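Just the one chain here, laid out as structure tokens, in the form predicted alone.
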Amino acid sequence: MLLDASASGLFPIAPTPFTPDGKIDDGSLDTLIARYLAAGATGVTVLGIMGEAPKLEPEESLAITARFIAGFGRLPVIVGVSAPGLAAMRWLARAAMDKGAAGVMIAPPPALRTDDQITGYYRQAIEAIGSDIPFVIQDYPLTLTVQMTPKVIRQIVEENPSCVMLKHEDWPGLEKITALRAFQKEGSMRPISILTGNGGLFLDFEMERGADGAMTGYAFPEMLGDVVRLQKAGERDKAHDLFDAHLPLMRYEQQQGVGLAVRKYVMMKRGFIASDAQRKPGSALSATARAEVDYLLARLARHDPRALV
């Protein structure tokens, strides 16, 4: 199934797990892909940023994205392909698709200043990769350095028919999902989706924007999907309590630096993966840090029962 401009939910940006000598743990990815169904994700991102995509070979990579599209079956998987040359990236994304990919996620590399330069790289990466190949816009200025304004967003959605999704990775960025849903409003932009990341930091508020789900790599998933339902069932309060209760774990996870040492600590605690390694170079948690994220597990299991599981 091919992604379309429908997509909504729940798309986790999934980790890649190791074992603690840097091998690819085969068994932790079933168990992710288990939780993940469990918790409702209604499709899955894979080798996102937070997932150590540039320290994986090619065939990794492409048998991490087999896995998990078995693992899915009908629901969408989402690949990420970005990489420094256009070849590396069509090898990946044609790769992918032939495996059964639902479509993939393209980040611009973090030299792209001027909007001609972002709207131009756009349009060299989808020659390269086939336009019939769906694609989604990852805006993450914090981590890329790629300012992207609503209107050069506009205009990659507008060149390219194949461009479905934009992950929405901005901060602030409440006003760029308000601008770009005016566009499609008023009819100079056509209908695509919004899912966002940043940890879920903004979920709340986002959804109440006009953003159709989450796609990011917080450690409850179930969280996300709760808001993003919550919300869409006009029930904000709840929402809100529930994020509330989650949002000091998702600040301190939210850390530039240690942040995936602290999501695969709570994830390997909460039984996802086997162990919290990552591929070198990698950060590591100190024994101060993990007794913070144990404490601030200790005081979530209060609002969330989940966070003692």
Given for the second form:
4 protein chains.
Amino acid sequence: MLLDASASGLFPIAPTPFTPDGKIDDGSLDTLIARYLAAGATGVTVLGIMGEAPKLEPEESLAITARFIAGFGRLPVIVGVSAPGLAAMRWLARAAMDKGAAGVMIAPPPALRTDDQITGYYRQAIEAIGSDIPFVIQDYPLTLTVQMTPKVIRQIVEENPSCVMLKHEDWPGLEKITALRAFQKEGSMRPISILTGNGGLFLDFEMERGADGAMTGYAFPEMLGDVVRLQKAGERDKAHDLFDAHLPLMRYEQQQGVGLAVRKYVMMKRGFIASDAQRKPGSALSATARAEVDYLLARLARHDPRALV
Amino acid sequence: MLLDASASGLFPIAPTPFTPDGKIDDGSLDTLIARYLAAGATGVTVLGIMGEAPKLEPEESLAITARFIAGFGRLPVIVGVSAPGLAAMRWLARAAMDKGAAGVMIAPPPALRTDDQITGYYRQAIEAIGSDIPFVIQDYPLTLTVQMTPKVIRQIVEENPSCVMLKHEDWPGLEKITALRAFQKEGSMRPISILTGNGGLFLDFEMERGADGAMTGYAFPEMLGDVVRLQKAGERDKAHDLFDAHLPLMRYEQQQGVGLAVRKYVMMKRGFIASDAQRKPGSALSATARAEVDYLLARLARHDPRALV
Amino acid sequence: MLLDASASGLFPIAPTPFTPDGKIDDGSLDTLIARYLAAGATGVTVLGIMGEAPKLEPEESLAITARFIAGFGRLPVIVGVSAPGLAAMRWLARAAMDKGAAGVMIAPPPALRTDDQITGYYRQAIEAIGSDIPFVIQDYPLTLTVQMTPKVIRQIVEENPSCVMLKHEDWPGLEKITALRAFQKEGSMRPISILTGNGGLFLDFEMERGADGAMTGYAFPEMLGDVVRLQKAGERDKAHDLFDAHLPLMRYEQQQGVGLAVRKYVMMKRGFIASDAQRKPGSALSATARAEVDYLLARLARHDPRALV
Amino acid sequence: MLLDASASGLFPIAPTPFTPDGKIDDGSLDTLIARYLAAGATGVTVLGIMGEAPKLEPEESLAITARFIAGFGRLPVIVGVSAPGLAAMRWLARAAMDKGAAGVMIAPPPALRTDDQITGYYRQAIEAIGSDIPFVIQDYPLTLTVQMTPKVIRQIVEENPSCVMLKHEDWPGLEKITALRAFQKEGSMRPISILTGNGGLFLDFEMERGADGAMTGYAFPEMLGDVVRLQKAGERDKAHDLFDAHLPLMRYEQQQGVGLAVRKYVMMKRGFIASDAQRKPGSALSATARAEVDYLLARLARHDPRALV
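Switch over from the form predicted alone to the form predicted in complex with a further copy of the same chain, please.
After this comes the whole thing, all chains and molecules, with the earlier chain placed first.
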């Protein structure tokens, strides 16, 4: 089933579990899938920046993709296919779709600057992978250094009918969601799904601004799913109460460079994955940092028993 | 009295209050000074990035500096003197010291890349302003794009005896504090004061890693001062409790580009300044954003009555 | 007399001559002016990037400006007013115009990325300095990192009636001149003057693409003027012959970072200025580099006797 | 035979010839190899930035590599293996060496800033590919934005015994060659081969500063080889005469972004390759640009009959 603009809910950004000696850990992959489904995931995104995708060999990328597709059944699996060259992007996109992926996610290469360069890049990328593959725009200026205005996103959406979703992680970005939803309302842009990233750090208000859900990798996907559901149910205060309880840890996890180490450490403690190993080059947590995370988990557990680990 | 390496506590980064038509609001400056002193400030930093320094004419910069010096009495006033040219830096540094400033703060220009370029720049800057002026290194890669390793900071400290403080706002930066304190312990770097910025977002743990205090502009300086004091008193849990209550608002205020608008809006509501106007070019808060801040303030007031506004 | 869109010919980018101890050398300023006029300059630009503008104190900037205005008589003097803040930009622009400048030049600050940010910046800058001052867009992505498409330049021109000229130094940039002239031809952009920079490295073809002249600082302004005149007179081969003879030296002078040292060294040897000193921080030529320049001058002298120094 | 520090002469950076419909053109590959050998190439570098490497699928990359190895016989073939992830780098490096490559070339990823990040990256890369593979550092700040000081290069050389060569294309870079050769002379760095890139724009003086040869892709490799030989033979004036005759065209070819289109166009006219097609995304030459190149070729032919095409 192909991804479309009605996608919503919780799409975790999946990390890639490795054994301490750097092999892909299939058992942990299966555990991870089970835990995501139990957390209420409505889909999943693999091979993203936080999935250590550039450290994988092509066949490994495909094998991981296939395992998630098998595990998620009828739920959509989105595959990150960003690559420095369009040949590699095309190869991975076609291969992933052949395996049953629901769509692909494309980030702009860091060198892009002008509006025309950005929209031109998406035209060329879609020409390369084929216009039959639903795709997601990844808008992540903090890491990618590419800045897309709402008008540029609208132009990409309008020029490429296969664009069905925005992974929104501009920072700050609340007004951008409002602007895009206003475009839809005035009829100048067709509806798309907007799922938000940025480690979840603004998910509380992003939902109020019109986001459809979360697409990020915070180590408590259950909380992300709960906030999305509570906000959709109009339970604003409850959503913020839960969100605020997690914010100290979320903030700690959202540190550039060291964030994935924090995330994998917590996921390991929670039993999602067997080891927090990263493939080289990867950052490691100091003993002090691990103790800080343990302290944050203990404090969180007073509000959310799922943090008792 | 000159700034030295024993500085600690709370040095707010002062915004510059303007009237709605863009004039400097002297009355608000006096109120701001009074509120900072009441909040337990042990010093203050003026003409920083969040002080809209580049929008001020030279005489205005000096007038603001003089007013803070008069208001802070024997407490140290640090003056941001970063400038694209060393002539302008020297002029402002000498003029500020003549007025009674305790020291100056220097950020590296964004074009610097290699270790040698960075250390060379500080040598030239100190040669320009004179080695008799105590100075603070501003280490803020998120905004300035210049990355200084602990070794580079050590070299600047060792080569320039007038360096007495680091304004630490690397992100992530906890391990950097630990590394610098280890240099001191092993005797390879003389002691310096480390005050932390980054909107306060990691102040809870920065104090535990060895920071001497806070130098940032969050709209509740009282909280920053409280966390510094609680941590120094060994009241770890209390420090985190207070910090966590403020984190949702702090996080909202710490958005690049729009952060100053949030900060001034809250400070206006709290009576620190009469208007939240920024000089052009400045960002404004949408009605939705103001309502979000109001909501965060109301939630915060349940834990900290100072948020009742 | 104010600058307008009919400007053409040779506008040298003037260096600022210093004495070896860092003072402004007024005698050399007068010599420089005389040599520029003898070289056929139809105007001049002061306080540009290569004029070491950020190293000057405000009064020095104005004094230099006034001296050029006095020396150039009825010929237009353009003043670089780029500054990190609009207050400083406004102050210098108004002061320079009061002294008799013909217009100002504004470069975009390096942080600008999207088309809207760039056009927005020029709107704010013109609002700050006043719409009565003719201004020049400086388009120099290699140094400024800001990329303006022809459409963005057109938008700035159309939104700001006081925009009369483009200092074109995109690299590569030949197609940009062609695109802008095509806009004029089709009536979608009013005519502007296009003078080209980039050290002159493509002046030969820039003139053929539709440029009106040169605005750069190569140490042989006579050659720049000659090439402009020869191309306008339809003497294509002669223009290229002269240009090619200078290209080895021009290329050497156009090295980022060290270029100004080469330029001042040659100008000193040619008697344009008394010393090749730069204000700190400045790069110096090694003995080997000076010998290389001497060798290039000796080779050039076989084709152009003006290189006999 | 493995690459070692005695490599010198002419290593062309080979473009990848495509048919107009985007397939690899094996016939042109063979012609290209024959022409390079006839031009006096002492080796060749494939899959570089100008070889459109990111547009190739893995098997294509290997096939091209194998064809060059077969064609060059005992002469060394260097393979560009820069990749966003170390897994892909390792795979290509090992596979290329298995096919008979002499060594690999590694460029630093653009995100690297501090000296420690750069030296750390090379340690990790060599650990990934294995210390038995001779490697070349590519130092190209203009495109890669990574700045390596001579000290950083020395550290990489000293820490990694398998480092045998620097592809020098810093800009400006003459003093860097001098500094590195001084390190060797004083015994603080073991000898390495230095071949220079940057389109050849400073080859004349680079040879005088101590370079061992040229590694760049200018469409007249014969000229590069001649300049290298003439300078080694002490024929300085003759070397510069030939170089200067080519400089107008070299300069035109060295335009960022459009340079490869110029190079392939000239190589097509010279019969090195059958088509100047690039794989998408690629830039094309306008009719005006082609006419400009034709004009430059006609002018060059007056001095160098090899330009008669």
